[in-house]
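Starting off, we have a lone chain in the form predicted alone, written out as structure tokens.
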Amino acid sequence: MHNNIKNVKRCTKCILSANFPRIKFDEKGVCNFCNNELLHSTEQEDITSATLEVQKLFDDKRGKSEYDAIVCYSGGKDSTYTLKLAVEKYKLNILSFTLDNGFISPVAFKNIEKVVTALGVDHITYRPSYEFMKGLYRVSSLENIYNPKTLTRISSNCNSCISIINITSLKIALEKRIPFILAGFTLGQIPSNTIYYQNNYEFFKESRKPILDKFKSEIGPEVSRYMEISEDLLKSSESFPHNINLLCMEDITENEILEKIKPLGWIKPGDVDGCSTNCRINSFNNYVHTLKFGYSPYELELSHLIRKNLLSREEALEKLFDQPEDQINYAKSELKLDENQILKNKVV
């Protein structure tokens, strides 16, 4: 896998590869994404607009519920900084929430404990059955569950995991009447027109029905417990919370983030890959995505950071190539998967 990643032709400005969907290169080897000035200007307009609207939303809702917001907290650097922003910059009363997917680094768990203590926030951890999570990752690895366009920003396994995070955080928000759900996504991971939005579960449910049906057929009816919300809870809810990604409105480098969260006791785990600071299955997720599609799911995010001058091209490539084989092999063993099984559903 590493040789395939390293040897492929890439944009000379960012790191998008020749295998990335709809990519073209000019005579200087610069890709059409880097040359799209309209895309860049529209993004800045979205950031400016979101910054004003989010502040208005916070000012209107602050102090009117048991908690002002729930923060989806993975223990990684981005969600740690998001939690810090929520508490210190926006002065919100926070409930912090972690999904334990069975592959979180022990150091990440220690970081979570230190950070929530330092910031003085309430915290809950939810661990689904390990057998269920392994089944979810196995199906997500073998089957083509999601629209390939969605997977330009995220691997299939990460998408499945985040679906559980989204549903669980929404359940908690509805039960406790919490008006905001905050996550640590950056631009590149999500489009700029989704920096903030009001949750619409009915639309979400309808659009994901084929996906859930596939999971149910492969795993069983227990999928509903983890990935759906009961009609009773929906009917008892007066309104749906807004989802907000605070980090998208911050012009900050990774090194600056690391410096700002260091006083909270956060340290970087040594058992994760170059693109993660909390999850030990991420290398495997990238491996599966690269086998199926020919490019890394992190190319778009890292390239966006390069264009924003928040990361150098050399730093981005170092992250991309840091995919430890021992972590990939560990996940293969746990999920009982091999390369030939994954390649049966390779996307051409």
Contents of the next structure:
Amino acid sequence: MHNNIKNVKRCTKCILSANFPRIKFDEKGVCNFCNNELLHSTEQEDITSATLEVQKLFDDKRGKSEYDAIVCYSGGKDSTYTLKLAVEKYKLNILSFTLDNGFISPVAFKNIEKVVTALGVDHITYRPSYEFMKGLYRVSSLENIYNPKTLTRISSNCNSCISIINITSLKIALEKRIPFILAGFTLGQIPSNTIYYQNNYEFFKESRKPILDKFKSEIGPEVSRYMEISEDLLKSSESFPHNINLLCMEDITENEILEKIKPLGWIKPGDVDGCSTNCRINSFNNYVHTLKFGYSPYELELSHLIRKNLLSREEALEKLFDQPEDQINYAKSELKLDENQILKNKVV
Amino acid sequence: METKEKIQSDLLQFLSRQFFVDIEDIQIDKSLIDTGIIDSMGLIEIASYIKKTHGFVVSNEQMNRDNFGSVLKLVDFIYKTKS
Ligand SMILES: [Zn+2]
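Since the structure above is the form predicted alone, I would like to see how the form predicted together with the partner chain looks, so please show that one next.
Shown next: the complete complex, the earlier chain at its head.
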């Protein structure tokens, strides 16, 4: 796998590879994303308007509920900085929430403890049963569950995990009438026109039904508990919270983020891959994605950081190639999966 | 007032660019989700496009299959709301 991702032809400016959907290279080897033919047409405009709107939303709702916002806190560097911004820059009363997917690095857990203590926020951890999480990852690795469009930015396994985080945080927000859900996504991970938006569970539910049905038939009815919201809760909710990604409105390099969170006691875990700072199944997720699609789920995000001069091309490649074999093998054995099984549903 | 044709060609341009798809591959009378052009987050992106390009906020009630069910339905929705 390492040889595959190392030898593939890539854009000479960013790191998008020849296997990336819709990619074209000009005579200099520069891709059509760098040449501004796709995406990013109005990014700065989006950031400027989001910054204004978000400030207005916060000013309007601050101090009116048990908590102003719930922060989806993975313990990684980006959500750590998001939590810090929420408390210190935006002066919000925060409930921090971690989904324990069974693969969080022990160092990340220590980081969570140190950071929520240093920032003085309330915190809850929710851990679905390990058997369920393993089943979810198995199915997400083996079956083609998601729209390929979704998977240009994220691996199937990460997307499943994030679905549970989204649903769980929305449930908590509805139950406690919390007006905002904050997450640590960066531009590149999400498009600039989704920096903030109001949740619309009813319509999402309809569009996600085929995905949910697939999970239910593969895993069982317990999927409902983790990936659906009860009609009772929906009926009793007058309004839906806004989802906001604070980091998208900050112009900051990774090193600057690391500097800012160091005083909170945050330490980089040693048992994760180059693209994660908290999760030990991430390298396996990247491995599955690369096997199936021929490109890494981090290419779009890292390339975006390069274009914004927040990361050098060399640093990006280093992250992309840093996929520890022992991590991949650990997940393979926990999930009882091998390469041949995964390749059965190869997409390219 | 913009014509429906103009609204439609601008929308197709946006979809093509934002979701990396050739305009010829978009079936304008079919659901963008069912045909794999967008996922559920794509709905948010389209709502944001409408706000930016056509100047009105799509309410949660308006974000339904009648209005967002296809390119043709979206064009109708935008046209009606603006006129
Ligand atoms: Zn490029």
